[in-house]
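Shown here is one chain on its own, the form predicted alone, set out as structure tokens.
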Amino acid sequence: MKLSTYNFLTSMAIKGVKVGFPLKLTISKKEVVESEFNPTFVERILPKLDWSAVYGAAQVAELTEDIPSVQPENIGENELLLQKLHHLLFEIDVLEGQLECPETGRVFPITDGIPNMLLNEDEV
């Protein structure tokens, strides 16, 4: 899973939840896949994203030094920044761990890079 899909993953689905974001996320086994930087898409990207969010992420990436824990102005302009949040949310692939809903504490596991977001019966 991208860190940049984790961004867009909520437990509101559950009965009772009001927000279910941002999950908690733990990783248990990650890698890093290089891609293409397009410094445009990266730009284009950042108004759909909750930047707690993405804070969040690096610090369980531990890439805080590289990402501000505030979306800093004009952030089109800073090409090294546009490049280390390329790095988090594109390049960072977490293959094993967990989401957990902040409102029930319900854990989700994060198996072969795919997280399982299925709800039981009594959940719906």
Contents of the next structure:
Amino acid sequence: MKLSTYNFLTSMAIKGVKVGFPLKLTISKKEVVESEFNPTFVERILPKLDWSAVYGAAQVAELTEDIPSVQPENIGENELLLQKLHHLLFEIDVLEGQLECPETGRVFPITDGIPNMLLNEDEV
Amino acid sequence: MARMKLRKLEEYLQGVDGFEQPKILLEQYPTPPHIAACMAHHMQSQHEDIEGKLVGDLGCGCGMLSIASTLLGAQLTVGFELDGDAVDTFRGNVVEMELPNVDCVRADVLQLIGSKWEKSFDTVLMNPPFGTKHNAGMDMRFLEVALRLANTAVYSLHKTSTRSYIQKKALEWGARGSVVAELRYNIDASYKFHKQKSKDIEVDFWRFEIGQE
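The structure above corresponds to the form predicted alone; please give the structure of the form predicted in complex with the partner chain next.
Whole complex next, starting from this chain.
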């Protein structure tokens, strides 16, 4: 699971959960997969990102030196930061770990790179 | 990335593993490599809806369409699939073909409405369950979700017999649909109840434009 995907995942399908975001991420195994840097795309996806989730992911992936805790203005003019965001969002592949619902504590496992967001019938 | 030729794309897709034991309740028919290649190639060459885009694949199964999208240069493709065996095969395909930029999430597609994925994808593509067995109307429920998640275009396959109904529903959901091609969709004798060795059904390949009422 790429951290860009993580940015969109919520536990809001659980009955009674209001926001379900950001999920608490734990990484026990990850790898780096190189992919082509496309600054236009990174800039375009920015409005869809929640910076608190991005920074949270950077903390868990131990990349906080690369990513500021508060979203800077005019990121588009900062190619170096776009490149670091690209690395964080598209090149870190979480192989094993988990996502935890911030409201209920329900754990969604990440196994072999795939987050399992399926809920049981009695949870929805 | 130079655009991959149609024939080359199809060759790569022939290496994608399909369902080991297809599940009848989930209508697990694999998308044939030839059809997947033609679909993805059309999306890119006619509309530039793949390269550098965020692409979603609903009911992605073993990843045939997701992988086609990735091979044509999508920045990130995210497949959504309910079935655990299919997601394992999806991941196996991605690892074996050493593909970056493609993710699979195990989730119920019908629960994606109202999520943070809404309006997030440039393009959504899918080969939905046709809803002909025990899940009547399932392709329409998938289409409704797809139209909510995409901000530009949705590509999908539906039985030709439902064409006018689909046109009408798409308009209700804020999208203008047009049939790109009529296919003879060959379903191999995957299940015991198929008496013939293989059976062609008539299927439309649709493109829906979001926000074109």
